[in-house]
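Form predicted alone, single chain, as structure tokens, below.
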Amino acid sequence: MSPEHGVAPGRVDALLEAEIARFEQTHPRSGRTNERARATMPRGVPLHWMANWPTPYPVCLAEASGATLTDVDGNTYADFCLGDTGAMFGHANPVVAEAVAEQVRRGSTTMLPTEDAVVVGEELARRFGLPYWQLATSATDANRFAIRIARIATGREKVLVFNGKYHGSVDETQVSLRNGRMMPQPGVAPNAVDWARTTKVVEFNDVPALERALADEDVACVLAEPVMTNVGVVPAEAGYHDALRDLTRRTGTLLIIDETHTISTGPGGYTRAHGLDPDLFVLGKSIAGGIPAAVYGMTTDVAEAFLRYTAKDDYRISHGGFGGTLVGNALTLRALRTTLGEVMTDDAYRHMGALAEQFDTGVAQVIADHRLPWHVTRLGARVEYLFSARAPHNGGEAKQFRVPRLEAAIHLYLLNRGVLLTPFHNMALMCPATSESDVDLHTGVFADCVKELVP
């Protein structure tokens, strides 16, 4: 660790050390069910990512309501990870909750559309402003069928990513930068993906760069979120969004917004706030209640271009490389229903974004009364902080700002005293359920956290 994040490694280490005895001593029945499930799972997960927090072993949830979690041990938690996104507005609504109980009744998957699914078209049709609406399991599907569809629209095979970015685990999708040249993504295996002839990857907010990729015309589609959440809140600077639309329109390229996690930015997401206008649109995650749901629109061009290739011809039936027998399920349907209509509302939005200001100040107040060359970034209902004085330009930079064993100190420090973050970064979410006290509770142990830390 650097001497510029404002914290001497050996301060860190020993926060560290301290917090994971503690842990130890409060969390055995966390460690005994994972130890038993180590017997049939690798690390004793059925998601290798729930192992990624800053602990010797994942805490074992009990239960989850609103914005509290209780553990097997009976600790509790204000939770602002919130499932990664995937419970933004909340755990157990019990609006979801009970159309979810009712619908299962009633039958959860048929293979034949419902009524919902009509209500849910019309409601994404006017939330995100594009006509034409599909249905996934995950947004990895979805942003695997959005980028089939360029390819079908185009005749054109590559896709464009940014460097640090996150659109699930899309092969095409999994490289890096490193030194100019793109890698594969750490911990990516190469495998039978030939990303030389498949994909192209740039850095954030580099116009130039970005023309000089799509200049060939040889670029299906550019995948983008609006701003970059992974690495990092990394917003997109003036006129960027401009150049990308203008340029992605100059060579035929078609634009791909993908709005998993910028959906905290408002009601209609970042593009509706800032006015966006892209070819295809993907939003996973958060519109389900928990239940898994993505769904991906398009304009009536690229819709066109979709039908030609699916249609039934002469009875014959191909599912074209979309979807599964699973996706547009009863279930699924009534959940999204239900939460873009009762949940996901302007209401909501007001709430958490109030919220998400507090936190944002609290977090701001703590690093200035210090003197820290940290920064702290809002969007929507979503805050993070980084080690640097200012929001990284790209990618590339705020990988360089990231201190995986500061980050790890801090996050197991707040985990002990009752308050969680997502454990990949300093990322913070606010959901309906979340409280004034939640967020004070956060800035108190926060201080006393950067008070170990800082002489």
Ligand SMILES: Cc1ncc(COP(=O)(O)O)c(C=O)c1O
Contents of the next structure:
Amino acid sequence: MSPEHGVAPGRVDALLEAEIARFEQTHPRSGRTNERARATMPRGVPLHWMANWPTPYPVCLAEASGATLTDVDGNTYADFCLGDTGAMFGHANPVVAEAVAEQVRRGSTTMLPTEDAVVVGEELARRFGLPYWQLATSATDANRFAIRIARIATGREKVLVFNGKYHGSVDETQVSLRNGRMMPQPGVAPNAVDWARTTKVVEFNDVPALERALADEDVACVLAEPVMTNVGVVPAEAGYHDALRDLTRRTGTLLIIDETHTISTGPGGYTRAHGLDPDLFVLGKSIAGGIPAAVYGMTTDVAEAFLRYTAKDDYRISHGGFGGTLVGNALTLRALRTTLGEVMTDDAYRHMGALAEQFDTGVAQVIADHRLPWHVTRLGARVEYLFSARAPHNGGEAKQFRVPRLEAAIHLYLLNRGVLLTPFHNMALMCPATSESDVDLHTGVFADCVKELVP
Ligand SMILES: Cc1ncc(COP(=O)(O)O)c(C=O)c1O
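Mind giving me the form predicted together with this ligand, seeing as the form predicted alone was just shown?
Expanding to the full complex; the earlier chain stays at the top.
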């Protein structure tokens, strides 16, 4: 038995082999579809990440509704992946579906605002506390634009990120720390960015390292998730956010909080739940019920810089170097207004939080029953397990706690029994349509899987 994560590698390999065979037997049509699609798309998928599941080929979706997926072979799944947060408020929500269908019939994209923009702006300001807002089509873009605006506002170039972060495919952030030195992030294609000029990276929760990195006063912004979520969950330690805000203020550095995942915490995200006070705020993925959209908010000071740079002169608005043709169109605004107003409600969060607690308790019990050196963390509606006895202090440590083959074996075992976790790590999300029986199904199958791994 491995001393680190409590499971013998031989058991993991045997389980993987058996589960791949089982998958192929029960997913023949998905296999044929993928085979055919390979003729026109690399790996037979429209986005290469869709081949990132532990399956020999991806499950081909037939339909998604509420918290349930059905594939083309007729298999159904309790969906805890929820589009890796994109569908955190459930699939095919009837209220959003109706509003979106109606808006498509009335026109989707015109380069004009609609009255929905007023309601969306007011609701974002009320919910997240920042006065001014703009839209983007993805959280990646919102982060890019927020960084750009931070540069405009400060006259500085660098962005500081935390080791192990993910903020989308934002070129300047694709770095990591190795032996204390900044390196290109492994697995990321070269992008001609001169990182020494554009970027600094430090470990999360390390106040002295942050202080040293900001001391030169050459960093435009710190871009941070309030709790790291893309390497497993790395909680912010007591006092860290106060130190982060204090150091950024003292050095004239802007703070961008990216809540794209941590919106699981509550209706106002981690920011409202913990009284954070960022200069810019980014949120994407789930907020328009599946229609591509993201928002970024800013303080009055930052908005002044934004307005200066995008000034209107001789009947022309300066392009500013950011934005996009489909951004903030009528369809997106209607989807946003409906999702914010009628789906991301306090009641929905109460339901999601209670189920996440049930999920968390179930996993913790299985871990305790087998005395495994694993732990489970809950962030509102999100639950994540990791193969270490305690939560990591930072991204570097979290990476060491990942065991890709073990993760793949568990995910595949669950998938073959109708439970879907996100393919990227052991993350489970609850949506308003998730039921107690969905959670019980996961707990039971997870317990059986662990019994196979640790007899
Ligand atoms: C914290 C965070 N920010 C931004 C993004 C980028 O989102 P998108 O891929 O929708 O652009 C992600 C994606 O996982 C994320 O986790």
